[in-house]
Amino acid sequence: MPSESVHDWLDAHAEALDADSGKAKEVLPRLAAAGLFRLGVPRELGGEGGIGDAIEAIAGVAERSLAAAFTFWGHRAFIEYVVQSPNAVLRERWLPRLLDGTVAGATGLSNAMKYLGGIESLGVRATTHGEGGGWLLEGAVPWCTNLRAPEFVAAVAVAREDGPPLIVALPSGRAGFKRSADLDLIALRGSNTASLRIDSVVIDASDLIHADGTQFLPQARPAFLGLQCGLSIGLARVALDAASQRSGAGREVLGAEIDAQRQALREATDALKAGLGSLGLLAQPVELFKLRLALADIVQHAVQLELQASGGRAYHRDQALSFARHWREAAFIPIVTPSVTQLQGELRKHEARLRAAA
């Protein structure tokens, strides 16, 4: 879990991290100084604990600031790609600096996860370049988080005509690789979220996270989604705690529903950590999708309960309540890739296949 100093800092700056980018540059160094990026990384690579510890750490940050937790998730997901990559040169180049927070890791694979589900085509394409087996890249990534100055490295999926998609790590200093201004979001504005433009960017084998995206993406998806679930877990916990604290003054009727949602949250969280720890969810992606959907649903119930328990005070800007931010944060949970709609579509496809097989 985050250290007390990180807790205090996030509590003090949560509203600012949601509203603007003024404090964005401080998030990564503070999380790194607390050792949070090492959780779930193999010990032989400088880490400690398991994937469940990493999920709990992200959830602990999300209880205080979803903008900071979103940054945490993007960085930690990129670390996972590097850890799972067969490219030792890439790992030696980036992992130490990712763990200590001196370079920001950005997971630009939202498009790739949609591609994996047959929802959309890849937005970056490669052609062979030169005699040494390199590639020339063209395209764009419309949404990518943790693009923190002065240096970041982003994971991008790249289509090619002569083979399966490549998963590459693009450093911010590479010629032709450009970051836009921060996207004009309604919340989470301190997350260094922007788009990327890729114009004639040259890469070689040392930049590859994996040479076969069709193999790597299903392998990386459990950690990608599991770590992302930490956002929902933390936000649901804090909203339910707030609902419980404010459920007096004739609102005791909410107690049973608060308890029910807490129980559902515990069960989903335990199932997630157990399934990731045993690798069971690697072989059963549909069960992982169901857990992500269940947690997203719990978040919506939790924030509604916080609103009902707070009553009219939740609508006052002069009240020291965090409900308005929780409401905006909760609006993000259904749309972060893979979105609730996309996952529901995947489940329908799965059910159709089962019916056809029967």
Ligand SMILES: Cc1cc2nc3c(=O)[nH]c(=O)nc-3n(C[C@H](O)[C@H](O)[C@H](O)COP(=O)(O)OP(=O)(O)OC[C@H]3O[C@@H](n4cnc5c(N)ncnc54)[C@H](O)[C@@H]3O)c2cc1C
Given for the second form:
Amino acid sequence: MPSESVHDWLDAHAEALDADSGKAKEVLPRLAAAGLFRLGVPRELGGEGGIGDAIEAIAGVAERSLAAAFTFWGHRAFIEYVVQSPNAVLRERWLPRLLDGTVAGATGLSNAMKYLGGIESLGVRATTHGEGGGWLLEGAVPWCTNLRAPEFVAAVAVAREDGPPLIVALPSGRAGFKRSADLDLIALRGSNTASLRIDSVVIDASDLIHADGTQFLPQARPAFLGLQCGLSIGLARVALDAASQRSGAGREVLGAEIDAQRQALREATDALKAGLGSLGLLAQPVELFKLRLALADIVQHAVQLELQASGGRAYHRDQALSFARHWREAAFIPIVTPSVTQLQGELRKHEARLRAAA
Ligand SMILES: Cc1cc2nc3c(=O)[nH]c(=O)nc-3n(C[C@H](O)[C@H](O)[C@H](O)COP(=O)(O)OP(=O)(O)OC[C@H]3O[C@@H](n4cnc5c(N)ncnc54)[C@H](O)[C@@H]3O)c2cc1C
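Next block, the form predicted in complex with the named molecule, ref. the form predicted alone:
Everything in the complex follows now, all chains and molecules, and the chain you saw is the first one.
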């Protein structure tokens, strides 16, 4: 266990984690050593606490570094798939090493979530292979975070001709499975984000997270999305704190707006944790979508307030202010799947269905 707390380490290296990949390797072992991946995992599987604790832990990391928090999310979302999987062999194979951070879990399921929303088709296809019930996979995943050397395992959705899509755990060492170099991003560059190529990769039933993605994806979505909301919660909190702390002529004028955003953030966070704790949001995805949209909106207001309260100092590269990084980090929030645009489309469809039924 490192002697320095994980939060102190993140505070010291947040700019580096955003700007390049030099510190990327250290994130996973440090989060694991602090026990953060165990939060919200059932006790009998080696976990402790509830899903609200996991969301708060992601928010706490996001207050310091969104690159680290998104790495955390990808890893923790993969853990959730393994926990929710009916495949005990898969769970035994991966869960202990995911919890202690010696293997990196990655979720390449944006494509699947967009597929679920009717936006795009799946980018990986399976054909049956051999006599023993295996498959041969072909395709690509354009984005995937936490593809950390020396070993990762990535969740991928796979279309097949003779049944519903498979949700598969692909390990980095499998023949035909290739990671690109890190993508050339404007921020979050220490997040081990790359694309994946899948050329004639052989899998069998032991690699399946679930044999029916149409059943598994809606079931996994509340945790996927709820944990992801921790990113917005943490980033909004730190930007609103920064806005409050800056002194200057505009401070008093901005006070009421800062308080209003803080209140909205508290309410959305409480509703999210209560809804996920009671599993009410499992039955009501639309309510979960609305919370994700509300939080994304609060983030944009929060960084604007940080900018306005900081004034011209925010524009200086030689000042020890975090505004420019928060601004770039905030640009990620609307586009991460399910994106704000996708969810606005879902809400529009939902309202049309209600109108048609009335
Ligand atoms: C730093 C970073 C890390 C990432 N890590 C991962 C990861 O670990 N795993 C992963 O799976 N993905 C990851 N992604 C991808 C991310 O989650 C989004 O899927 C991706 O940014 C969406 O962009 P696109 O270019 O594919 O969207 P496009 O398909 O080009 O669409 C553009 C926008 O329009 C929306 N849209 C498209 N069609 C419709 C429609 N019919 N109705 C409503 N809205 C629509 C999309 O949701 C998107 O917001 C990452 C992205 C970034 C930037």
